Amino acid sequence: MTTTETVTRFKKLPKVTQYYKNEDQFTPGVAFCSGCTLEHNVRFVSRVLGKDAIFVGTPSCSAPVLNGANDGAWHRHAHYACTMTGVASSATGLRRAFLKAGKDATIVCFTGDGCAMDVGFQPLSGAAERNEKIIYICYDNEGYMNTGIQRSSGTPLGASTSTTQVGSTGQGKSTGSKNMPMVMAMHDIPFVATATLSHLDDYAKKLDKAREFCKEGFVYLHVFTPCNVGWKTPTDASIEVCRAAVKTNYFPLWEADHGRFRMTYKTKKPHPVEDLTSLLGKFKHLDGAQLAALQAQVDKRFHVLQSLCAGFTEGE
């Protein structure tokens, strides 16, 4: 690609900076792995939601940065650290305390898939059922990456992890991942959406909606967040992986606004899921039958999503 072509292409990109409400609240150097999309994620959330957003976090990949080091801090946000079983409950208490004091506050739970889908699912589901006025962001890196790359409910079918190893006794995870965004949508909360770091304009719009909708009730955002270490990819491949996940419908971008489903990015000609798995070392062992099984799951979930979106389109 020539310099002229590159400049032309850049000019056509969405002006994501219009969503930045304030300067970066994080220090230049933080304790994330090289190439980790989680750093991009938390910085982006901060820039869009604003410096007054209050983070609630748990032991996870983001904990070292959100908690700080020794007596120093890596950001200027208010942050409350709690257990994996208490994040949604703690956020509930914080939000209610601010409401009682007559103050408006944007409370943001920021956790991994292990907390959202497994260890902390019961309080998360409870907070959603009560329609607490908080934002819950799950950064999905498809496993317990911080503690040794163990499988979680977010780990996909066939993926190799330290607890679903490839060898004489197994060929990766034998079951599929939990369709967590859809599970949360079934709670009938004001807003549910998926997002990823390769489509920042889409993500920014959803964060803007999240800030408004959390004033009336629970908001859940599920963000596809590749892990270079656990997924066995080069440090410069994270955004390429995000794009491939969207192009293959492995991770479609959609939202449910008060129960009304809508695709926010449509892939005209979906690529085969192999275009994604071929980029990831954790899938390098998959044979034809395993790829077909994963493709069948991707197709089934997307068909369900399409049906939900089409149902509302036809009724309007």
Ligand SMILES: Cc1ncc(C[n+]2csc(CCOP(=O)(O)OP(=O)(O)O)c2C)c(N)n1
Second form
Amino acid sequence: MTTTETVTRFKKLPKVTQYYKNEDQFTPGVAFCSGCTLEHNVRFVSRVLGKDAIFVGTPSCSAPVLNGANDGAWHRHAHYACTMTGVASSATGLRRAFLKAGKDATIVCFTGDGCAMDVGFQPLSGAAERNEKIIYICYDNEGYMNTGIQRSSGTPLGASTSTTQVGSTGQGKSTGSKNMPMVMAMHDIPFVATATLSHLDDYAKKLDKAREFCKEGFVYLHVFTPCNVGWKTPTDASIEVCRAAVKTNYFPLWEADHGRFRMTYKTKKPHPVEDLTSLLGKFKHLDGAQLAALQAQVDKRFHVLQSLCAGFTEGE
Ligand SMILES: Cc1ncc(C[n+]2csc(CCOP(=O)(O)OP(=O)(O)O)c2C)c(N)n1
Ligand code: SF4
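So that was the form predicted alone. Now I'd like the form predicted in complex with the ligand, please.
First the chain shown before, then all remaining chains and molecules of the complex.
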């Protein structure tokens, strides 16, 4: 692509700043690893949901930032630091207290996949079933990253972690990841969506919907959020990894708006999953058979999703 073509292409891209409600509420110098998409994620959520959003966080990589572990680096949001087991229940209590006081409030649980998919799953499922008026954002970095890159039920098939090591007794995780956004969609809540950091326009639209729909009931967003330390990628590769996850259908972008499924971005010619795995050190040991097994799982999940999607698609 020539420089002129690149410039023209960028000019055509939607200006994501149109969704910003206010200036950045986070200071520079927060305690994420360099290149971590979690920083981009939390700043973006804050800007699009607005400065009145109240965060409910748990012990995790986001905790040092949300809790304000540094003297001079923090944020201006109201925030409740919660246990991993209690996040959805605590958010329920907060929301109900505001409702009782006759006040509107956007309560946002912001947790890793270990919390959402394992440790805090039962209260999350319960809050969804009760249709509590809260937003739950799971930033999926596919493992317990803050405590040493252990496998979670978000860790994909074949991935190497500190508890699914590659060696004489194992070749990475032997089972696939839990299809969490689909599990949440089966709770029949007002809004469920997937998102990632390479497709910010798509993510912003879903955050705007989340802010509206949480007045009516439970909203769940599942955000693919690469961890360059745990996934063994260069610090400047994170967004490319997000893009590859979408283009390979490993992480398709979709939403279920009151049970109506639709793809929000469609890749005309899906790339082989190897286009993603080749970028990630945690998959570098995969042989042909393991790659085929991962590809088969990606294809199977995508077929299920396609069959649920009734309507139109956007994107290339
Ligand atoms: C009930 C409970 N179990 C275990 C821990 C220890 N712990 C603290 S942070 C953490 C990792 C959390 O992983 P995840 O939710 O995926 O977030 P990430 O670290 O990836 O950001 C764990 C297991 C805890 N705080 N509470
Ligand atoms: S360990 Fe991973 S998820 Fe945690 S702050 Fe570092 S790069 Fe981000």
